[in-house]
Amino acid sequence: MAVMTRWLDPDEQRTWRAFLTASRALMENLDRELQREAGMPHAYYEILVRLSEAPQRRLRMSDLAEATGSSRSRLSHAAARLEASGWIRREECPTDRRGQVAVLTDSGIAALAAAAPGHVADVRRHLFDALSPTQVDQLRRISETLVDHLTGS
């Protein structure tokens, strides 16, 4: 039995393309500015943030990959760069000989503290300053709905 495709109507197509373009442009701008101002891509910043918020500034690599939406191999590559910068260190997992734990170093905290004010200013300028308080609330609610739908939460 053939399945009928539900094509996007013109309003849905316009919304979809606007969402794609806005999402891509926002992330490209934030990534470029973090790279220029702090010497790190947004993906590295996100790893440092996640570790800074974790108990004892440490997470299993598999949990860190999940939290950042990275594949394990991509995270491993990023961790090698962050380790070479002295911002994290990797340790053997005490409960699993095959696992590793990423630990945020004092140097990593300092790098994050130096990068955060500029990044927050960029997020504010590119996202929140462009929206009314009502639009910010709508964006949050829409985003939470999509996260729940896409992650099965």
The other form holds:
Number of protein chains: 2
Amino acid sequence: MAVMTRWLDPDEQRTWRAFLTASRALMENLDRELQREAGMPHAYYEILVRLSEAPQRRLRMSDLAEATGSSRSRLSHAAARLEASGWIRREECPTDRRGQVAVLTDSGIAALAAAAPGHVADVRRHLFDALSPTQVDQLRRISETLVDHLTGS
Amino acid sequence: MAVMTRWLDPDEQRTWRAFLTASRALMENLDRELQREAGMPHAYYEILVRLSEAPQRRLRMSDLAEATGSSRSRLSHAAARLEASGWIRREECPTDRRGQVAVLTDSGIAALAAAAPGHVADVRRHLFDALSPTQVDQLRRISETLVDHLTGS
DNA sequence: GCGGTTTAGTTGAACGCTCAATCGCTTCGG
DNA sequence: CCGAAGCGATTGAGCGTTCAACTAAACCGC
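Okay, that one was the form predicted on its own. Can I see the form predicted in complex with the DNA too?
Full complex below, order starting with the chain above.
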């Protein structure tokens, strides 16, 4: 027999709704600003960032998907667009004939360099400037706990 | 002349990336589970919830947009789908001929009642079960601070 | 090596969201 | 009153994401 639902108590509900509102508003702001200033959604910015940090600025599609926390399908579609924009290029993988390697182009590096300062400023303004150092620390611990919990199960 | 960018220090970067990963993973999980179990995305669930809490289970489109933190356009599209599913109905507003009032139907109430227990269980499992009571409290304060900061400016 | 099962990546359709344009109604200054 | 500005809501195009196939190559056991 089904167990009785344990509903959220008022405090939990307040927490949950505040979290929802805050994270959604934050993401929407950042996404809109990045789209306006740099002509790319936040997800694409993240792809470029991860590529820029990789050795030779290149990563296997799978590893890139992993790093950006996106599905293979999503990355495939994104890569198609990023390639059309000239920001990345896809090459065949020498060690696995199924594989593809995404490579950040010079144009991609330039796009990232142009987008980064504004985006970092926005993150600072919308997130870090609003919180005390203690709260930032708390948020880090909470987020890391959640990441472990969400990806570990 | 443009001011030098103040980049994120390693701690800030760790915080930001953990937050991004956690909130994205959380939302994707909840969205997927709700879609699978109840055939609706999380945004639509929220619309039904807000309507169910309103007097007479009815709200002006604008107020509903406000309550769910969505644009008028988004709500309009969503309402069209929810109406097609038979979960809400739109009526003309008696006091303002431009206005529309969204009304939760019996079928919508039933859909919500069917979806709620599973969804609440998922929120509990993915969020509250992972955190200590202290962390939940911290998260509430942080989120409320962010909401104030994001909507106040 | 051979057949079956994973794994890497892509594709297309359906869907939800954004943005800009639009339309009718209300409000307000003069 | 009347015209202009503002407001409430919708629309359609374009885009990004999801989900479910699907292709091709690699791996595994025997």
